[in-house]
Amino acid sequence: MSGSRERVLARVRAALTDVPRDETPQDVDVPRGYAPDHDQGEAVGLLVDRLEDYQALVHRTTPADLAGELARALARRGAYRVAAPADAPGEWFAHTERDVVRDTGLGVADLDGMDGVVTGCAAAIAETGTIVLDAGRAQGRRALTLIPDYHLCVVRADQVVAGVPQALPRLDPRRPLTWISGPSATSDIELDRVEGVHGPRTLEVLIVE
C-alpha cells in the first residue's frame, strides 16, 4: 500500500472516531441551503418544452389512450421488433401488433438488431429536460436503453419533478443510473454535432397525465 493511500485512510479513520458504529447517513440532518427548483413554471409543460428543445419527440396522452399512442408511435417509426424490460406492463402493448421481445438476457447482437426499445423511467426533471432511469420497474438494465437506436419512454405525470434536488430522493443509489437529456449527441474537435455515439439517436417520450 502506498504512503499516500495510508495517509488518506488514516485521516478518514481519525475523522470517524466519534461516529457511532450504528449511525447511518439518514440519521444526520445535513443543511441544504440551495433552492430545490427555480420556479420556472408548471413542471409537465416545462419538461415538454425542454425535451423538444433537445429534439426529442414528445406526446402527451392519458392512461386510457397510452396503449393506442404507443402503438401509433411504433408505427410512425416503422419499428417492427422492439425490446422491452421483462417487467414492463403488458397493457402498454395491448394495441400494437409489433413484435415485443422481453429482455431476459438479450445479447449485444440481439439488442443491436432491434428496431427500438420501450421503457418507463424513475423520474423526469423539468428544468433540465432530463429523464432518469435507475433500473427499477419497467426500466430494464442499462444496455437495453443504450444499444437500440430508438428509445420510446413512458413518463407518468407523477414522476415529473421541477428540479434535480427533488429527483434524487426518488432514485435508488445502489443501482446504476442513466440520465437522458434528449437523443445521444456529442461534438467532435471541430464542434460538428455527432449523434448516436453513446446511445439512441431518437428519443420519443409519452407523458401520461
The other form holds:
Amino acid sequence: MSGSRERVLARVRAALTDVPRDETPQDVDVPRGYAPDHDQGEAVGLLVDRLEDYQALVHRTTPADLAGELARALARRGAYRVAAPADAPGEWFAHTERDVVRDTGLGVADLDGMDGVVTGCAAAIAETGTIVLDAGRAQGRRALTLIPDYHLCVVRADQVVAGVPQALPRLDPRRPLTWISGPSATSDIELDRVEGVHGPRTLEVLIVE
Amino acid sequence: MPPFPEAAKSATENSQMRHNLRLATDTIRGKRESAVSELDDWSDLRQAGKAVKDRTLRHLDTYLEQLEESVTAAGGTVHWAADAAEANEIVTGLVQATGESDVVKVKSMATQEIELNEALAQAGITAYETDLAELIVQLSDDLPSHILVPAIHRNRAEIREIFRDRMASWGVPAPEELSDDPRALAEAARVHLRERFLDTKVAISGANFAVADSGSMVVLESEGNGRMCLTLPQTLISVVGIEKIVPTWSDLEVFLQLLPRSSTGERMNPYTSTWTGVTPGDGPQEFHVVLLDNGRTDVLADTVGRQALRCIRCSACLNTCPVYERTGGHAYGSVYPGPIGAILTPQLRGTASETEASLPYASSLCGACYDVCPVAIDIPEVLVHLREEVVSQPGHRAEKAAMGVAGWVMGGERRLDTAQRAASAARSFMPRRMPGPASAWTDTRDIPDIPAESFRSWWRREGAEQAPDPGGGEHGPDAQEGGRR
Ligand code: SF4
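Having seen the form predicted on its own, the form predicted together with the partner chain:
Next comes the full complex, this chain leading.
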C-alpha cells in the first residue's frame, strides 16, 4: 500500500509541473467577499420560520416554563418512555410523569423500543433552520438521536447564530457532528417529498429565551 | 456501452423516462433558483468556492499528506489506491478482516465508479444500498440516471412493482397490500432496511468533503440512511476521490452554503454528518479512508481540464442541460452523466474508445451549465478543449462522433429548433471557428448563425410549452412542488 502512496503522490506532483516551485497554497488567492450572514431577520424568529418550513414543530418558551412545555410536548406526542443523555439537566424533566431513561449505554434494540429522545444542542443556524449536535453536554452519542422516531430538542437562544459562517468557529471538528435541518425526508420517488425515512420522522424544537 | 449518439437516440425514444426526467429537472431547477436568489452574495460564495478548490488542486500533494496526518492522528487509517482494482482490493481485504459478509452502503459515486459492489460480490460479500433511490436501482438491477435522484427515470407504479417483486429476495419483503403512494413506498423501505441497519457491522461510504487540517469527513444526505451507516456499525470504510479535499475546517462555510442550494434547492439538506477518526463510545471504532486516484491525476495534469476536479457533484448542470433533459443519464455511459460527465468521463478514462470520444460532442455549448455551476467550472471551455483532443487523434473518429450527435440533435425539426435557440444563450461560448486541430472541421461546416437571446430568457418563455409528451406516464405526478412548502 505504501507503494501506491508514493505512486499517487508522484503522479500528483508530475501533474502539477505548471505550478511554480515556490508557490505556496496561500499564494492562491481566495476572495472572501461573502457575508457572515444575510440579514434576513431577527435570529430566533428566523429559526422558527425556517424550522416550520421543514415541517418541524416549534415552540418558544422561557427558562421558567421549559419543564412545563416539555411535559406538554411529551404528552401530546403520547411518548411514554423517552431516552435522554445521562447529563441532560434534571430540571427539564421536573414536570413530566413520563418515563425518562438516561442513556448509560443503551443497546440499539433498547433505543429502538423508545418512544422518543430529548436532547439539547451545540448550536443552531437561523438562516438555514439547522440544529447542530456535537455529542457534548446534554446531547449524548449520535445513535441516541437517530434510532427513536421522535426527537425533542431544546435550543437556548444564546446558541442561535444567523449564518453558516458564524456557526463553524463555534464547533469543534474533533467531535462527531450532526447537522439537523428538519425531520428525515426523501424526494426520491417522483420528487414527491415524504417526511421521514430512516431518521426521526418527527422533530420538535423548544427554543428557550 | 454504445457511444453517446446511439444511446441518446434510444433513450429519447423512451417517453416515460423523458416525462419523468423533464418534470424532475424542471422542479429542481425552480427550487434551486429560489434558494440561490435568497443569498445576495451568491457570486462571492461561488468565487470563493472556485478559489478554495483551485488552491487545493494546485497544492494537492501537500493537502493529501496533511489529510493523511490528521486522519491518522485522530485514530483512522489511510490507504492509497492508484486505480479501481486496487481500491476494490483494499476494501475487500478490510471487510474480510472483520469476518463479515454483509455491508451497508451510503450512496457514493466513487464506489459506483470503481464498481465496488460487483468486486465485493465476487468475494462473496453482499453490499446493501441504503439510499432509497439506490435501493430501487439495486433491487431492479438497473443503473442510476441522475447524480442526485438516481431513480428519477422510474415512476411510483414501477417502484411498487420493483418492491413487491424483489424486496423479499434481498431481505424483509414488501407488505402484501403495498400501494404506490410515495409515503407507503418510503415506509416499506424503512421497514426493509431497519434490521439491516441495526445488525450490520461494516459500512462503506464516500464523502462530500475531506478536510485536510482537521481530518474530518463530511457527508450530506436527507433520509438518515447515511447517519445509520456512519454511526451504528463497528467498522466504517470511506472511499474518497483525491479531489474531495478542502484545506481547512472553516472552508466548509463556503461549501455548506453552495452545495445544498445548488443541489436539492434547499437551504440545507436534512442531515449533514462530520466525523474525525474515531470517537470512543460513539460510532464506529475502526475507521479507514481509501484515497482514490483512478484517473484523477490525468485530469489534474491537463491545465484546461483540471477545473473539472472542482466539481462538488451538486447536479445543477444536469438539471439545466437541454441535452441531458432529452437523453437522461444512461446515455452518457458512465456514473457521471450530464455536462459534468461529458467532460469528466473522457478525462478519467481517456478518449480512445468511441463512447468517450463522443461525449465532448454531447452538448450544444449553450453555457447554461457554466452559469449554474457553484464552483464555476467552465464546462463549454473544457468541451471544446476535449473536442480538439479527439480531433487530433488519427482516423475520422471526431467526424463520426460529432455528426452522430448533430444527426440526433437535428433529427427532428423541433429538436433543431431547441438546439439552436438553446445555443444562442452564450454566444461567446460558441466559437465561430474552433481553435486548434478542430478548425479543420469547422472550416468546412457552418455553425448555424443564432439570434442573440439568452438561454434563460428563452427558457422562461418556452419552457412551459416544451414538446408535449406523447403517451408520457399515466402515473406521472401532478405538477406538485417536490420540495418543502
Ligand atoms: S460541474 Fe458544477 S454544476 Fe455540475 S455537478 Fe459539478 S459542481 Fe455541480
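For clarity, a rigid core is taken as the largest C-alpha set superposing within 1.5 Å between two forms. Positions refer to the first chain, counted from 1. Remember, predicted model here, so these are calculated numbers, not experimental data.
Aligning the rigid core leaves the CA of V194 displaced by 4.0 Å between the two forms.
Core-based alignment between the two forms gives a C-alpha movement of 13.3 Å at A14.
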